[in-house]
Every structure is written in structure tokens, then in C-alpha cells.
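Given as C-alpha cells, the chain that follows is alone and in the form predicted alone.
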Amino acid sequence: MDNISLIFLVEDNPDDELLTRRAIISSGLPIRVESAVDGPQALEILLGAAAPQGSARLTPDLIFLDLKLPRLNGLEVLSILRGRAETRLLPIIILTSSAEKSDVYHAYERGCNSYIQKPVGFERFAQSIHAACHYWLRLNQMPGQNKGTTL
């Protein structure tokens, strides 16, 4: 059986919270979803910044970002993500509404992996959520992965 893989989930409006909860359910891949609804409780939770001394981060294979949230922007978490060795590497997609050229250029610009803009329709919408989890999850290899292949 696959190892379940968890995606975390940065949103603050709870009807594309759901939205993006099912569709990545209606995948069929072995995932569980972890989520935040604002920068600072994204960072709390990835960065382990309000857990004790040596408790547990949260450590995700994918993370889906909104880019309007509120009290601390997508771009500013991207920055601050992207600026500690223990999140660099951690594929970031940023999952939003906008296809200002300017918020695709500054979110590529610090280190998002992938910009998604929202499809209109749920069907659409799940495609696109399907294909960057079947991609990130299971055909992109990420630095210290094993999936099974040796030279």
C-alpha cells in the first residue's frame, strides 16, 4: 500500500477550503489534509514557532498557498518559507484567484514551484488539483527520496 501523503493547505475562505478539500480527496491518492486560514498560523504550524522546545513541525510533501490572506500575504509566507533551510525545498504551489502577471512574476520570483489560478467550476478545478497532486506526489522526485529507482 502507498505511504499516505499530506498536503497543507493555506486558505482563508472556508468555501475554497472545502472546495479544495474535495477535490484533492476525489483524487483517489492516499492523501491527508492539514490546513491554516492566515500567514502567521501557517508559519506557527510549519516553522513549529508556538510549539515547546523540541516538539514536532508539521513537515508536508506539498503545500498549496493562497496569495490574499489576511493579516500576512502568500508572498510574505513564500519569502519566509523559502528563507529556512527546513522549508526550501518543500514544493510550493500557489493556489489562487489572480492572474495578475505581477503576482505570477513575485510569486515565481520567491520561489513558488508551481501558480495555479483558480479554474471557474468545480470539475475544472478538481482536474487541476488532480494533475499537481499526481505530479508533485507521485512523478516528481524530490532531494533524499527513494521512489523505488536505483542506477
Second form
Amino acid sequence: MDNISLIFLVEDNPDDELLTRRAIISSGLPIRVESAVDGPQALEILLGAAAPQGSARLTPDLIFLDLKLPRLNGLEVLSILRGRAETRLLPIIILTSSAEKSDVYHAYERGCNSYIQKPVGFERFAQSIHAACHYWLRLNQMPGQNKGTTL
Amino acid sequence: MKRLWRFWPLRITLIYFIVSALWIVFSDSILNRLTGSLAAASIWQTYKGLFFITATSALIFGLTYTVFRQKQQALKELEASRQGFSILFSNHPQPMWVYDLETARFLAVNEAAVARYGYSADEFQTMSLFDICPENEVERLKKALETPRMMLQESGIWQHQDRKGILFPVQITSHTLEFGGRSAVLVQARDVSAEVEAFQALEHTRREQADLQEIINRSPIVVIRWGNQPGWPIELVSDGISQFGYSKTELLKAGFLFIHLIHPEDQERVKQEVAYYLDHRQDEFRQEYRLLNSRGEVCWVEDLTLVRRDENGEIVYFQGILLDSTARKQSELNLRETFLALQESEERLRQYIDFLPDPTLAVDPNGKVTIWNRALEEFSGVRREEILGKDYHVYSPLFYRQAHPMLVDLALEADHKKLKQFYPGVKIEGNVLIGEVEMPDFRGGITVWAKAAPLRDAQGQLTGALEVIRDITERVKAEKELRSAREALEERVAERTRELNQANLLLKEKLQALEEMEQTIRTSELRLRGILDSSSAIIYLYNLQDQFMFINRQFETAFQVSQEDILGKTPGEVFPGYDSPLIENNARVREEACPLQFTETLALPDGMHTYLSTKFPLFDAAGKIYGVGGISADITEREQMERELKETHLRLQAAFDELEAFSYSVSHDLRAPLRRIDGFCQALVEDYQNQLDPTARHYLKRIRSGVQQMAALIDALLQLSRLNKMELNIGRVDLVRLCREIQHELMQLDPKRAVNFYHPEELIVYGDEKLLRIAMRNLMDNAWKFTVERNVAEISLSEERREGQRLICLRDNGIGFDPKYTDQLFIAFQRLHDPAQYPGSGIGLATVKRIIHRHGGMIWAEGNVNEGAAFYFTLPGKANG
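Counterpart to the form predicted alone, namely the form predicted together with the partner chain:
Okay, now the whole complex, with that chain kicking things off.
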């Protein structure tokens, strides 16, 4: 628990990004948050497409992914991440306003680990975020377990 | 001299003579010299004579004895030899005899002859060769006896007969000899019947084999033998191969392979099949393939192949028996084509029947339905899929109160008694049942004209039955009316006759009566004309030349013409360019002699018009068609409306699709800003706790509560928009149970309320439980909300019957509403009460209404201000039927 966990947030709306950060930080866990504003940027950071040596590649402990993103939507980003060896095992949680059944179905089908429909009330939203962080970050730090093998 | 000397009796006699003479000459002189005295000499003389006689006697004895012994010996040998011959002769296994050459009489026979010929030895003594010779060989025997013969000769095969007269072949060997001083012949007869039989059997077998060969060569089959070498060289082939145009020599030429005879397309298959059979140790198998004859034509053959193996199991050769099966194959193909054609024609028949305008059904000999045409589907309201293969027990209740044999079943059975019982109005004409049938329990009672007949195939075998029906309820009614009209007419005619009789007497009166009659007819015609003219339909009559005989006023109005212009003209003259379609329709009506319906189009100055025309033949008193009548209705507007309706439907569909896309973005995009507002309010409260005064904090609280309301509203709107696309999952639902669960939820939210909920034990309806729950939740919410001011709220769920309809009612004792605004209750966002006092989305009742409508029911409210409200709804479905 000495390590600071890294959470990667993909969210296009700066207000939402700010509020989600707030919710994450308020969980009280030692967490650092990095973010991207659209699909291609997220992929660049996670897969290191910008730095061919691979040195700049970011390996977060948990990813929060919005579905409605400009240029490349969340489901497409999810598919690409699950298709690549380096990100295949990362825990990814869909964080979205949509409660459409088809969205839930496609997200799980493409391999997300969890699906959170953002409640309108901020307190309940923060609670959902806390619960997700506690579950996935603690799980990853159990002794004798490598990152992401819980898949 | 020398020869004489060799003859030993003469030699002995000579030696005796010389010795004796010497003895006589010299013995006395020697004696004299020795003795000297005479006395002594005479004594010696006596001794000398005695000695001589003794010596001579001894000599004679010796000689005689020798001769005697020799003779004795010769006699003994002779006897032995005679005896040996006799044994050989009599014990010889083959029959032997000796016969006299001159008389052909038997002189001696052996035991084998006695045994073979059945005569005793004594009997043989009295017989001749001719007694054992059959008649047909007598001449040959005579000739043979006369021919000079050699010492030993083979006389070939003769036929002899034994005592019983049985003939048998013998091989004769003869030997001439002296017998008892006569020249005789010793004969050995060897019985060769076994050899002859064997020979004959051999000959027979050989002939049979030749016959068999002949049969094979003359039969259509071809026997062919080929070796187990690649390509199968032909080793043997029967003459039958000529039917394929090949000669034997050609095929038996070295290097000619059997595979060359097989059609190239079949070679691989034949090889594979043979390999398969050999693998499975099946040494006798049948194949069918094509051969190419010498002209290159294809012949089908059936081949029965036998595999011949030696004792080690190695294949020696294949023997095939080929039979030309081209003709059979051809007939197989023909049969198949015939079968397909038959099937096609049956299918075509089925299609014809399907398009018959009259309801038609057919059954198989067991009464199971095989055809149920489209017209019958329409007539009965039941699809053929549900009926095919069923018998009348299943489908007759469609038409009658209970299972009841159909006419078609009676056509199968040909049971007159049953027919009388079930169909008193039906007659039998030949094998066709025809007549009127009443169906008192079908569509409120109808009469049909029905015709049924058994179906038979070419062999007269019953294959089923067919029934055609036609609804003639209207016609029967019309006929009934006509009959009574005719009766009335007859009565009138009788009356008129009486009048005429009277008129005969009074000419003046008659004339008057005639005038009156004419007047009546004119009036009647005018009346008829009046009726036709006042009809809103376009009515017209054509004669046989398709010229207008009559048109009504509507015709004049519709087409802006006058009667004088039209009568006597053809439709082509009135409506240029439409001559042929209109006249064709008339011709069809005349041909079919029954009313037909057409859709006819005409171009009028104001555009294209469409008419639905019923055209009917006009019959004169003799039943001959003298024209065609028509009644047309302008359906242009109706068509137009149908088109518009279709367009509207498409527009609606598009709008619906748009709405769906809209509701999706609502779910996502409307919520997001709300959450941000709430989030930042929270941030303000947390981060600026100390800088906010109580009023500011209160405002923030108000903002947040507004956000919550808006979120609830969005959810409700979403739910409402989704109702239309949700699929209904109809099942049995107990509304009481639903409402009690909802009540429980409401109580938990607001435990301080005192609410009495009245309900029956259960209230079963049929509907989608999920949707009904939403509806009841909204209704209960309402009742809960608007009774908040009552000390004890009373809510009741009940069931009522009004005008035969089952109504479900949820009633409360709340603040009620002004009946003036009843219609606005169910419109989204329409509120009759202060939202601050009675919070809510404003679309709850709109949602309820939509759910009830989706179930095909209706909903309305009854109530008065401060007198509570009652919401009624109906739910069709099983419970109502």
C-alpha cells in the first residue's frame, strides 16, 4: 500500500473530468490521476504510439473510459486495448451516462471489467467511483499477484 | 552215310553185329588153343554160348526199358499240358468258346460265357453262334463266317444277346484251331458295355456343352473373361459381343483391354467399385455402366462379375456376364420424366384450385384435407396450414355447431342415407353431389350452394374428393322474394284475365282498361327510372353491340353528357381511347354469364378517375343474354386516401425512428450537465464551507433538489418514449399482487402516512407484467400523492361491469379534480395542481395511458373537486373474452 496507484481517465468534457478526479481523490486512497480527452490521445498514451521506443508508455492500474468520445468512441478504444498484448489485461471500467441496454451489452462483450452508469447525484456518483477504486486497486496489490492477472 | 550213322538205333545194331561176328569167329580158336582137349573144349563151348545169350538178353532189356520210360514220360507231359489249357479256358474271366467253323455250332464254352449269356454248358452244345446274335447282325455274321480268316484276328465290336434277350456290346478276338479233328475257332468275347456307356455319356456331355455354348452365343448376354492385369486384357468372349458391333477376333487380339470398351466417364467408377468389392472379398458382384459400341454409341450394360481364384486365393481371371440394359435404362428415364410431369401437373392443378374464386377443398380417401384454397381461407377465416391433414372432426365445427361430415366426406362414402340425414337439400347427379346447404350457425346463418364429387385416377381408383361451395345467401333471399313477387304476379294475371273477359264483353271498358294498363306500365317504368336516377351510383346498360341502351342521371352528371348524346353510342365514342378495355370487360361478363367486378380508369377533364364497376349480364325471358348492365362507383378519392395513408404511415415511421435517436441522446446528453451542476454544487459546499452563509447554502440545496427533479423527469420521459418500441410479453397478471407490492414500496418511502388499501382477493388480467407494473405504480403514486391531506387516505382497487365490458378501477378519496379538465389529465406535462404542493414529473398519467393503449384498452378518469378521483381502464385479452 506504499505505492501510489495510477488511474487513467478518458473523458472529453473538462467539467466531468474535473468532477471525476474530485470523486477519485476523495476516496482517500493514494492515487495519481492521468487523463486523455479523446480516443486517439488515450491510445497514444497507453500504447506509446507517439514514442516508438516504448519508454513513454503509461501503464495505469485502472482505466475509467467514457463511451461518448470525439473521433474514436469508447467502445472502439476498448476493442483496440483488448486486442493489444500490452493492454489486454488492464482493468477497464466504463463510466458513462448511457443506460442503454445495447451499450451495456457491447461494452461487456468487448471485454470491459465493469460498467458504471453515472448517477446524476454527485454523492452517489462519488460512492460508485470509490467502490470501483477500492475493489480494483486493492485486488491488484494482493501479495503474489501480478498486475491484471485477476482477469 | 554219315546221316545214317547219326541215327543211333542203326549204330547200336551195327556195333552189335560186328562184336557178335568177331565173337563167333574168334572164340572157338582161342578156346582150342587154351584147352587142347576136345572134351574140355565142348564144356567150354557150352559156357561160351550161355555167356553170349546172357549178354544179349541184358542188352535187349536195357534198350526196351529206356524206350518204355521215354514213352511214359511223354504221355505224362501231354496230360499236364492238356489239363493246363482246360483250366485256362474254363476259368478265363472273359467269356470264351470254341465253335465249328463250318456249322457255327458251339463245341465248347467256358464258365464266364455261361454266366454272361445265361445258357448252361449243355444248352450251348445244342446252339450255334446265330442263337446269340441279334437279328440285325445276322447278315454281318454270315459274311464274317464266309471270309477267310487269319490265325488270330480282332473282329471288332459286336452286339450279342443273352438268354433274356438283353443286348450288350462285346469285343471279339478269335483264333482258328483244330478241335476234335475239325477246324474250329476259339473266341474271346470281352463285354464292353461299360466302356460304351462311358463313351456315350462323354459324347452326351460334349453335346450338352456345345448346346450351352450355342445358347450363350445366341442369347443377348455376353460372357466375357478378362485377366487380372492392368486394363483387363480380354481372354475369352462369347459371340453375343457382336451386338455391340465388335467381332470376337478383334477383341481377342493381343493387347485389347476390356477397359477400352467402357465409357471413359464410367471407367474410374467401375475400377473403384471393383477395387471395393475385391477389398471386401466379395467375389460376385453386379455393376451397371456404359459401354461404347463399335460406332461409338453409348449402351448401358448390367454386368454380373464372378472372380475366379486358385487354391491360394490368387485371382485367376474375372468372368463377366453382360446384359444390354439400354432399353431398361431408357424406360427408367421415361418413367421418371412421366413422374415429374405428373407431379408438375398436380402442382399446377393445386395452383388453379387455389385461384378459383369459390371456396374449394379436397380430401384424400381417408377424409384428410389435401387442398384448402385461398377463397376458403377467406370464407372460413382459417389458414390452410391449420387444416391440411385434418379430417372433418377438426374443421367442420368451423361451419356447424358440432362435428358434422362435410359434403366432400359423403362424396367419398356415397352413403345415401347419411346424405339424406345431413344434407336434405343435396341431390346426386351421377357421382356428383349438388345442391343447397344451410349453415345456420355460421356467420349468423348462411346458405351455400355446394358441389362435391369423388376423384378417381385413370384406373378408377378412388383418390379423394373435391368440394366447391358458393355463398348464395343473398341469392336465396332474392329468389324467395322473387317467388313471392311471381306468386303475386300470377294472382294479378288471373285477375287481369278475368278483367279481360269482362272487357271482351265491353269493348269500351277494354280499351279503357288497356289505356289504364299502359299508364300503369309507364308509371312503373318512370318509377324505376326515378329510382335509378336518384341513385348515387353510375348505372348504365349496354346492348350486345356494346352500345349504351340506358344511362342514369348520375352518369350524365358524372361525365357531363346528356342521355340523347349517349344512347346508341359505344364507350369508345364517348370516352375516346377507352374503347377496348371497357368492351373487353363487357365481353368477359357475357362469356362467364355472371356478375364480375372490375377496376376501371377513365381520364376526365379534371384528371384520372378510378371506378369500381360491377357488371352483370342481362337475361331475357328465354334466358338469353341481351346486354350487359353496369353499376360504377367513383373510388378515385378512396384510392387517393389510401395513397395518402400509406405516405403518412411512412412519415410516421420516420418520425418514430427520429424519436428513438432523440431518446438515446436524451438519456446521455441531458443527464450529463445535470450531474455537473450537482457536482459543482457539492464542490462549493465542501470547499467553501466557511465562506458560505446559510442563505447561500440553502440556495445550493435548492439547486440540487431541482437537479434531482429534472433527472427524475428525464427518466420518466425516457420510459414514456420507450413504451412504444417495447415488445409486449403477455401473460397472466394479478393486479392485486402488483398493487400490494407497490403499496409496500410507497409505505417504506413514507412510513408516517396512514393509508387504507381495499382490494379483492385477486384480480387477474392478461398483459405485460413489467408494463402493467409501471402503469399501476403511476396510478398508485397519484392516489398516494393526492390523498396526502386526508387523515386517513383510502385507496381501493376494484372490478366493475359496464355495458358488458369489464372495467378495472382505482379510486381514492383525495382532492379530486375539476371534470372540465378531464381531457388534460392524460397529456404530458399538463398539470391540474400546483407542482410545489404535489411534485411529479407531469407525465405519469401519459405513461399509464400509453401502456393501456398498447394493450388495446382504454382509460379515463371520473371525479370532482375534493371528492376523490377514480381511474377506469379496460384490458382486453383472455379475461375479457
